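Just one chain follows, in the form predicted alone, and it is written as structure tokens.
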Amino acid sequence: MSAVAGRFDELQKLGVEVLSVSTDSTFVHKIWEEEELSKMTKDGIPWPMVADGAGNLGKVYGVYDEGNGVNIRGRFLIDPDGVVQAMEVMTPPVGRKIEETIRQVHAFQHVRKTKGAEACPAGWEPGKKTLKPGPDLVGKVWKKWQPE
């Protein structure tokens, strides 16, 4: 969360709304923010931390661990139409990389802007070559796109 907070302004410029959800109560979130997160980030966490005590949101997104009563760590990119475009679920010992999240936001926004006329290949970055999906591309991706 501190990595996301460090890039929050950039996410805001991209029109991204950030929420964190856990089975912890709002009181636990408050203490966690005051005693931990505020010391890891310049201004603390600038977005809402949602309490999902019963794991209802976690169940909807398939990350609720019934046996332990907690949500497993996950990251979901949801488009303006409410459709999950990407998800990443990881166990606590391994952290996520905010640069990859931002890269994916750029890619999904580019595809949406082109109404699917362009696709962003693996590792695509803004300004790099895209692919034009269609019959002419079938069996010829290797000619059009060559990863570094």
Second form
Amino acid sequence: MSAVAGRFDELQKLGVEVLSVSTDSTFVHKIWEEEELSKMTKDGIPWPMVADGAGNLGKVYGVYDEGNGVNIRGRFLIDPDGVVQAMEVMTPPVGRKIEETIRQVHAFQHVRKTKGAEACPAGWEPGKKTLKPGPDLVGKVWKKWQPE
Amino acid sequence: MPDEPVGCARPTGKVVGEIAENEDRLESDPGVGGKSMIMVRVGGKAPDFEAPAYHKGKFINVKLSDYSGKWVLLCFYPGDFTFV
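For comparison with the form predicted alone, provide the form predicted in complex with the partner chain.
Complete assembly follows, chain above in first position.
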């Protein structure tokens, strides 16, 4: 979470709001933020830290581990229409990489801006070439784009 | 996001909208097993929810649908005070 906090300003500039969710209570969130996270980040945790004690949210998002009573690591990117555009679910011992999330935000925002007329190929980053799907591109992607 | 009165209970989040209604129906139907209905897939609507939250020194209530019109990064993680 502290890694996301470090890039919060950048996410805000991209118009992205953040919500974090665990099965801990709001009281535990408060003390964790005050005692630890605030010492790992510039301004503490700037977004709402949501309490999902019963795992109700985790269950519908497919990340609730009933045996252990916790939500596993799951990241969902939701667009302005409330549609889930991307998700990444991982077991606890490995953390996420915020740079990849930010890359996906750029890519999905680009696709949205073009109303789906352009697509972002593998490894796409802002400034790199996009593809324009259509009859002329069928079987001809190799002319326009090659893997790095 | 108004301040919530702080009681001694340990409030939790709940799903709202159509999915919540579906879930109630399923739970009352013994023919359908498993309460943990996964309702999320890419390209589909994010299930709406309402839940208590801690935000910058205050206890508030958040509702996902209040963020309509904005991009939202929703991050689940195993627990506070864990190590990764």
